[in-house]
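What follows is a single chain, given as structure tokens, in the form predicted on its own.
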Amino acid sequence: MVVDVKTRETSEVETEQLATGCEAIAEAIRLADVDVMAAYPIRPYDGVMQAAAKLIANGKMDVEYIVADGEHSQFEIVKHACAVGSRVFVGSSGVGWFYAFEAIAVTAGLRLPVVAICGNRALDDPGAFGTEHNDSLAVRDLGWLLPWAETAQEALDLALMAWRVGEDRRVSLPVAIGLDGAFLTHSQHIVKIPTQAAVQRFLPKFDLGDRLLHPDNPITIAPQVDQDWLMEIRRQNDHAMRQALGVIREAHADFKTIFGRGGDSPFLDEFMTEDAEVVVIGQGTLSLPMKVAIRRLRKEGHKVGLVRLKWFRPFPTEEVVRSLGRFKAIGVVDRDYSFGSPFYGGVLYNEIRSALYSQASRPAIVGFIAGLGGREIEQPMATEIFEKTEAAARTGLPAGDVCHWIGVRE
């Protein structure tokens, strides 16, 4: 199908196709004119490998496609390719992501804008192929930018944003896009595929500038500095992460102008929040079952809504505080766990509590852990989440634990 997409700048013609989240990422790799991609199969990210291989075999994409001997080698390949000026892509899932952890940590420390996806799945042991966010979240403090996609369309769009933001010289940090295993990596959606010309207007060519590793440019890569310069280097990375917030805002504005998508905010997506007293916040495909519950509860007179967080790192504290501060209570739904954390909550729960702590008037914050390992968040579970959050709005938080495990068999 061919459709006309009119933007404020120009009129473009783009195609529509039925694609999984993984297939949408492969299209983004083609459109971004990636130079080098490394691959090693682990579910559920491996659908990107297969889709990219088909594009290459059909003559639709020209990329150096290297099948590695393992996840560690896979991330080392793109790290070094990026250092010599190549636009790169890589991906993994679950324990494969952890096997590459040395290279993943070094990539952020070196300020190399590698773009990756993490097809989120449960870590072994016990393992499952379904969604958990702990694999991606393991790098949250290392200097990786971490967005999460809701749909296959957003997966493609976020990938283009990732190269734009990560490669910006004010940032120059790696980006790992979270795709919920099975729910997004393997489910099909109608996806609008932009034209190459439109992508070229949005995404400039990759240029490392004076940080390019080349014989004519003698620089040190991966130095061992001990106490002499390490704090200064860490502070530079901190500055880059702070800069990323503004760069994301700029990229989002340009993306919306050229492609006509992206919503009002680059960081948050709100659903039925205008008159809401209580909202739930979460990431990724969680919003799909929650929206169904919200429509039903609205018919019953409940003033409930949803806020979806698009970027976990950099954490958009200003936007989160401005949005969530106007509600009576917030239910934070984690598809992850953080054993032994304050109030035994999930990672996002404690981030939200921290962001709102310094506000003079704070809503009640209730934590929920749900849908681990790919378990469906069914409508009775969604209803329970809203009921407990509404109760906190009426009577305040109960004594003791304020984080609940939802849908767990006794």
Second form
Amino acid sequence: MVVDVKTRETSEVETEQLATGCEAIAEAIRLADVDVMAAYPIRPYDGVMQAAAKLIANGKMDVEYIVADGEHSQFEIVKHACAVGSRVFVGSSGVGWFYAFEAIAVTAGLRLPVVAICGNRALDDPGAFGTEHNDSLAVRDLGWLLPWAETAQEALDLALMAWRVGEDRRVSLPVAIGLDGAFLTHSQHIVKIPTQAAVQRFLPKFDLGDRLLHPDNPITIAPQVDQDWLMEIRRQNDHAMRQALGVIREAHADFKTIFGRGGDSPFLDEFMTEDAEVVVIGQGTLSLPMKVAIRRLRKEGHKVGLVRLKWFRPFPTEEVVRSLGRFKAIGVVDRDYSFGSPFYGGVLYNEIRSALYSQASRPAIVGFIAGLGGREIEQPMATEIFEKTEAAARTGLPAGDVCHWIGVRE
Amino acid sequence: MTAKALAAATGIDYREHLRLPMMPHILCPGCGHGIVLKALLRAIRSLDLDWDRLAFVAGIGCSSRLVGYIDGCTLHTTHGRALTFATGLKLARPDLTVVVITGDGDGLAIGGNHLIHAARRDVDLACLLLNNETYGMTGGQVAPTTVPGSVSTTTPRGATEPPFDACALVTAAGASFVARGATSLPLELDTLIAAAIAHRGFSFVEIESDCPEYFGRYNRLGRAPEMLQQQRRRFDEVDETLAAKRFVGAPPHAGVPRLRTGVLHERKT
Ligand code: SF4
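Can you give me the structure for the form predicted in complex with its partner chain, which would complement the form predicted on its own we have just seen?
Below is the whole assembly, all chains and molecules, this chain first.
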């Protein structure tokens, strides 16, 4: 197939372009008319830095762009730019993300709608550049919204959603979009790039309102409250996270109306699930090898499917329970680990298990840890995942280990 | 260094001190860091140091990668933190000679704070900062040493911020030995590195080391030999008086060396 790599007009609202996940994010930064972005090089996130710098140099984007002296200052810079009313973008990967952790925690505490990407990368040590989700997942309890993208298109779309949802006054929380390192950050896809006018219809201007830090609006942010008020403020964050579910639904509906994309559910993407008895669930680019396996296994008569989780925080419990409750068995594939956790499963495994606990009839849930550090999930591994899940559907969960490491040399 | 020592040093078989199973190394053809590695090995040879009492500590980046190839006691640490690891090591094992290898991104950006404090405390470490004006390992982004106007992947239209003068910075912070060397002057580099290691207190050598792959390519500076020649021209003059003499009548600045190599500051402790 010959791919036309040149940008071409396809409709009133968009053009098409060949772009990597990182380049798609840079386009989103341009379209959202971001005011301030801060960067510091680390693979694989740094693809966004270069793509954004190119847009600026080519006169296509106007943004205050600073290459900071490290990730910690990078996240501090945007946090404060956001507090004074700027729309901001930032990001990192792996250990860089962890170096910024103090600022990351405070950003959520302050309810500042910073939008970031985490180009998912294994944490040191030992060193690896490939994807692993523990960097993003480390912030899961702090009040960051955590969507995960499957394709470059979804990366762009989720970024626009991120500003819209994060900056909504009912939410006012930061968002970190997970992009699988290399598999998504650096692989090219055809991406539909919306027009600025269409984006403006979807994404209102950022307005902090009475929370804007400005000499004319003397307010205190980040006060020392001690035990007097801390719980009340935490409770507000909890409330904001609850509100976020509804705000995401609204934004998703508007997104579909304006751009005609986004699927049926804002939270789940289902593949061949109508008559499926057994499904796997996971996040990000995991779906690609899984879809190949599903097509192949279906030809052999297996009723298998895939559910992809698009938002990890807020966790769409209602949708997950409704969807997964229909199946006989579920295989949860984690591209992460949670050492010493219940059943020694991954993070997602334990969340899914917890979400389904109160259901009267529960499918059997098998956990899988696979593809760590960017290891490819090859077809025999995908087959093994489905075989083990199907076995659980037939005979129930085996005694002993219910979580398996896939494709690992023992 | 005596002529005899120099002769002995240049007669070195580098392979004795390299981890040959790690070859081929990851440095690009023409990278200046290989020149520094060889100068470091020659300097150690000239000092006749006991390899079991010698430790090399590095951060993250192309320059820091050098410790992976030295067949000795090496620590490849986290980005920017080489000096803190080295300080801990020196406190626990004061008998060790500790050499830190860092780069301009590692040592002046993300680890800049540690650099000034190591200098202020005058910790007995020898710190080699390999300056190539860019982040090579991550693809050639702008660094805090990039000269204004230079092209990088994050400054396609040229850098705009003023760069650090690393030697002036650590001198002001309190380092007791400060020198500047260059890969285009490799034998002087041996002497400077040896003097830095022999010095008691915080010794700092900034080494101009070219990155032909990114900085050279983006700034159309030619390949490694051309870059070395240009670098050499910048350091050609031994002092400004001589430079001024030679370029009488030349327009202001022309021919005046932008940077001086050699020992720039020394305080015996
Ligand atoms: S990228 Fe530059 S600094 Fe790094 S090894 Fe290559 S030439 Fe050397």
